[in-house]
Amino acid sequence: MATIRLSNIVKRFGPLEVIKQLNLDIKDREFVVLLGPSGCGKTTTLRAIAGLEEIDSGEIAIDGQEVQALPARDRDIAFVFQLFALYPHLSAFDNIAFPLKAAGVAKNEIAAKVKEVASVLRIGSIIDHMPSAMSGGDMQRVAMARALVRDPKAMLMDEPMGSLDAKLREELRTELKHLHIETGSTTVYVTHDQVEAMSMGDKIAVMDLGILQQIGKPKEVYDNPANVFVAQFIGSPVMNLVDCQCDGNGDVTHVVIGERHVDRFEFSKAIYEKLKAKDFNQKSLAVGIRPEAVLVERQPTNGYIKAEVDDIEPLGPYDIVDLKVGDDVMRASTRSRYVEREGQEVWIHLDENRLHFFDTVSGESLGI
């Protein structure tokens, strides 16, 4: 297996800079997901690691050896594309065996390796099938087996489940995670699907406009977003973000939302003290809160403020409820059918331990 280090990577397509001074360390046997919207540079980064794209500046090192000048064939990297790219005239066995045959590996060794990787990916029953007789999920498993069969230093995957239906995606997410654990391969996986990223990655590297916004374990990125972009890209529904003003009054912190300055939440004094320590600007302050941290009561409750139900989205075990609070709308996650109808009055508060404050000019989190 391998470590991968990207240092100050820059890639341009004409005047467009699609990767901007990217620095990223991927440890041996780590599963790192490059996550971001279309056009953010994640696939170009993956192709640069593989040697399918030349970089304009910077260094790419695999196991400590700089490889940016090496052609793709000399980097010992396996690449799985979104489109299966199987040879239609070859069986599953021959598709998987192709890179070994091209390398002149002995027939008995090829048979043993194909059998081994087919067992890991649970495709032994279709090993003699032609691509035309396979499902989309089977074809993707065969494509992954072809990449794994030669024991590459690292595995690169570019949205390999993008063309599959929801059920197959869910099955393959689990299988890919088990596969990574069993093989111990260093894996870099590209997706725009946050569910894939959160459920599969040891770490998530969030990108936007060619810039690495944040990297960390899934829980770290979700619980402590570095900026507004990460806060609202990770999580479904997205984090509520509302302009606010804060002041300290005695033993409490008042967080006032809305232009009329009528709706105010009360929290402990510690919140205001932390904000003062960050030298925050009232004119560019926003409070962020995940929908599951918006607390909803159907009866007036001490410390809660009144809100009106604007919309209810039933999702089976829970509901997503849009709440009008003054001039703003906040989304809350409640248990199913807890809120009965649109127009209903409820009372809400925010979980103090899960508050986030952002500078709306820079977009950066204040780290509170």
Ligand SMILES: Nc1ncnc2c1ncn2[C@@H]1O[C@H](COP(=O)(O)OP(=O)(O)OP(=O)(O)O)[C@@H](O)[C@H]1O
Contents of the next structure:
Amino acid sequence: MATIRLSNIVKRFGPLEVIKQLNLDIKDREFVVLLGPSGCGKTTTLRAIAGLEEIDSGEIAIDGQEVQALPARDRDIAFVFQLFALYPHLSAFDNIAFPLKAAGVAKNEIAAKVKEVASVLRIGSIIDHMPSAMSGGDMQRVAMARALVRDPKAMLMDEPMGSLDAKLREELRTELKHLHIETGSTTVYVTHDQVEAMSMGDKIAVMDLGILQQIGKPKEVYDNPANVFVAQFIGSPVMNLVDCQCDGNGDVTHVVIGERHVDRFEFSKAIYEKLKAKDFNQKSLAVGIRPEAVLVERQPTNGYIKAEVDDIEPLGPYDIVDLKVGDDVMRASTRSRYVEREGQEVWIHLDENRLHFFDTVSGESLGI
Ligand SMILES: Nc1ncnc2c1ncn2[C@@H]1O[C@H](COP(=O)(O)OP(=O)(O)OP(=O)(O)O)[C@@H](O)[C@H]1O
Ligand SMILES: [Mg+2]
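Having looked at the form predicted alone, could you now put up the form predicted in complex with this ligand?
Full assembly next; the chain just shown is listed first.
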């Protein structure tokens, strides 16, 4: 069990600052997912926590003890690497048992623990195989088992499911989550798969360019993204973001999109009041709306504006539809086959309760 606290971490490789003043507070038993695009500094952050990378400044505390000067072996942290490595001359069983043997654990206890973790990760059937006789997915699970088996203070996992197929990932997501609840190891889990992040994390920490953009519960980050980056990084298909102008007109709020100034959505007056209270800048305002919050009708409907279907992507349970409104394109998700063909005219509106507004210069959400 452990808390992990990162304070003002800076890490440079030569002139390149890859971690910039990172602050992260991870509670005991918490499962935090580090999410961000390739190269944003996820692996470097994990390696710094584990002691595999020296930081340039800042403090790393585990259970309140500063550890940045301690070598990796004294931090009692298990690490599942992005590029995992097994001992090639040892079977799956012996690979998993290795850290327990090294710690002098009794033989029957080792057997029981290996069996338990192997069953969770579904590698019972290959437990006697050598790495040369394993698939990539098997090897990855053996590597995960080896880290999980020894009940470390904290677990760091760097894209542990990167090479597994979609079905197995989905199964293991659930298993891993259960295992985490049982063992209670504080976990930092790196992924760039946002479905994994949403479904596994107690919290998601979104990074970009070495900077922590936002941390919060999955639902908070999804429903209230702090800025344009988070808004468009989380959620698939991505959130629509359209330049707009906004004014209060009697009892209503008008949000006008596009160059033509004819495409105008109408909302309650409260929207304008909230924007005004945030002192919004008319010249750099964009409205954000998730595709599932774009409402689509096939008939002219009061308060809706006309759009033309540009593309239909049938995904099975639902369709993703690109809609042209003037010069803008908005994506909506609809019931499958609700929209019939490209070129079709439809009428759209935006769900007032799910509107986001951003300042396009700062990129920050206005928090409405
Ligand atoms: N040993 C190193 N020497 C120099 N630059 C490095 C080193 N390790 C990482 N970097 C650079 O630091 C930045 C962050 O790398 P990092 O591996 O932490 O990214 P990441 O978020 O894990 O990416 P990915 O999702 O591709 O694994 C990158 O620009 C990378 O090129
Ligand atoms: Mg990485």
